[in-house]
Amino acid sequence: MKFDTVITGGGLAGLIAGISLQKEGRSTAIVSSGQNALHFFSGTFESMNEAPARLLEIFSEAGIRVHYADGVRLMPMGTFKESALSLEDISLFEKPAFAKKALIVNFMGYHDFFSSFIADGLKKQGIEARIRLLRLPEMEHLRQSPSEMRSVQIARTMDRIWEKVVQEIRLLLKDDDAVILPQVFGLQDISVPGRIREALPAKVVFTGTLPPSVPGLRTQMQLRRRYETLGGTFLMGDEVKSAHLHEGVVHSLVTQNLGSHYLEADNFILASGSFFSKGLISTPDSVFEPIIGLDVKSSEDRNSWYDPDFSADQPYMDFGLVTDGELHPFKDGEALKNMYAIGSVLGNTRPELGTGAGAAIRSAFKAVDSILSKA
């Protein structure tokens, strides 16, 4: 199977790269094992103080609605974080004290939404907060198993019964000027969060839950649909196992499902993610890249990998592939001329690209521009 470019990884970076290349008439394939950082996506694009016009174009064509404002957002543990470019259903405030009284609504049996922490965080900002639980018959079948009472399963139900939820919340409202809800709306129908905001006589704030992230999964589905509409080949549930290299050039990839049928291409993009998605692997004494054995920037002293303060930034999250100015990764000190590393597999080795989703987007565009400049 021959393509212009083969991309390993179907997360934000891989999909942005694939869509961009398809829009330029290049044939691409994406190999996705299924799990990626979008499953943890907060809905805010970190370090994106300005959104490039081509990113907004991609989002618009994919049906992804975003907004921009310098401010803060309410986090799942009741803290506030500076934010700017975000999905439309993420509320941004000029300051943490965004209301006087807030009603926090959760659903009976749902433990991945930390109502008490959020209430404590709001009270520290001078916001009077109270918590109420809704018991909905439509969710009783999910409560039979804790594994079913997760955000995605709940979201599939909520998109059908959101009007009933609004009615129940109306009965609970007193003089509250804000309603805090878990982010379990709009998985299939992206209009639901907006409709809920219009239907309630108070400011509605959707707050993150434990993964999987409903807005993250929705974003992935929208980008994947757009990619496939453009003619891209999305190999879901497959995994790249190895590569054929010769004199600093990658010729093909071997995947688990294709067996003896190799993926050949002129260019290869590695968007395999970090530790969560197994783009990087750690052992008791080393960190390595599992597909090709690319050079990784890390510390040899394991004791320096982590900070005993659980809430602190963990040093191992900075580990990533060694790359040159064009994002070509190195193997045994030699740059691979037709491979590009993008997204979280870089760790924080390229701080000029930003962090999180911002780094994924910037590195994807940088790799795409390098590939297109070869023509």
Ligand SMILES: Cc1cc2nc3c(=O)[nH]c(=O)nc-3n(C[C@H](O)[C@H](O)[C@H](O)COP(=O)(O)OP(=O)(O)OC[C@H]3O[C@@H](n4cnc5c(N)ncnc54)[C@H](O)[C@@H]3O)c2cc1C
Contents of the next structure:
Amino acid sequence: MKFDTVITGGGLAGLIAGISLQKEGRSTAIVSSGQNALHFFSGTFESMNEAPARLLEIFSEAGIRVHYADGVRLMPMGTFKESALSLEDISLFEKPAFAKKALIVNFMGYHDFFSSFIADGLKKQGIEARIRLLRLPEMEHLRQSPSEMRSVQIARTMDRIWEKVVQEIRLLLKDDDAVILPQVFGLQDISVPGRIREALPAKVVFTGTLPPSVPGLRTQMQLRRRYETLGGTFLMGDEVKSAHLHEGVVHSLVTQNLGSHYLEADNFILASGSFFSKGLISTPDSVFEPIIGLDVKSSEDRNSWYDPDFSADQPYMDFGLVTDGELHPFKDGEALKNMYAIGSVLGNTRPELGTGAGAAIRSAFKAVDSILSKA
Ligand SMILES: Cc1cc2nc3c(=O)[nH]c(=O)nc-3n(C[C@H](O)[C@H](O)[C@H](O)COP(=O)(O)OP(=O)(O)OC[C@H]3O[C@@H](n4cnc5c(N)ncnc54)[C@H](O)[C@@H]3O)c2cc1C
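Please supply the corresponding structure for the form predicted together with this ligand (the preceding block corresponds to the form predicted alone).
Time for the whole complex; same chain goes first.
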């Protein structure tokens, strides 16, 4: 099978690259073995404020709605973090004291939403907060088994019964000027969070839950659908095992499912993620890239990998592939001329690209521009 570009990894970086190339008429395939960071996504694109026009175009064509305002957002543990470009579901406030009285609503039996922490966090900002639990007959079948009481299962029900939830919340509301709800709305029907906001006479704030992230899963589905609509080939559940290369040029990839039917291309993008997605692997004494054995920037002293302060930025997050200015990764000191490394497989080796989702997007565009600029 021959393509213009084959992309390893169908997370945010791989999908943005794939969509951008398909839009320019290039034939691409994405091979993606499993879960990606979007399944854990907070809904906020770190290190991005105003999005570049090309990103807004991709999001708009995929049906993804984003916004930005200077200020802060409420985190799942009741703390506040600086604003960044966010999905429309995420409320951004000028300042942490965004209300006087807040009603926090959770669902009976749902333990993946930290209402008490949120209440404590709000109280620290001088916001009076009270918690109420809704018991809905439509969720009784989920409550039978605690393993079913998870964000995605609840979200499937909520898309159907959100109007009833609004009615129940109206009965609970007193003089509260904010309602805090778990992010379990709008998995299939993107309009639901906005309609809930319109239907309630108070500021509605959707706040993160334990994974999987409902807005993240929806974003992943929207991007993948857009990619496939543009004619991209998405090989879900397959895994790139190795590559054929010769004199600094990659010729083809070997995947688990396709066996001897190699994936050939003029260009290759590696968007295989960090440790979490197995784009990088760590053993007791080394950090390596598992497909090709690309050169990795890390530290030999294992004691320096971690900061004992759990909440500190961990040094291992800096580890990533060694690349040149065009994002070509190196193998044994030699740059691979037709391969590009993008997204979190870079770690924080390219601080000029930002961090988190911002870095994933910027690096994807950089690789795409380089590929398109070739004759
Ligand atoms: C748990 C978690 C939560 C995060 N939340 C946020 C957030 O809320 N906001 C933010 O800005 N940033 C967040 N980040 C940072 C995150 O790294 C970026 O936001 C970005 O989504 C990373 O995208 P990526 O495409 O580079 O990698 P990933 O999303 O990790 O995707 C890599 C993909 O490659 C696949 N893959 C790996 N190896 C192979 C192989 N051999 N063959 C085929 N496929 C392969 C993996 O299965 C995976 O699907 C989070 C990171 C983590 C780990």
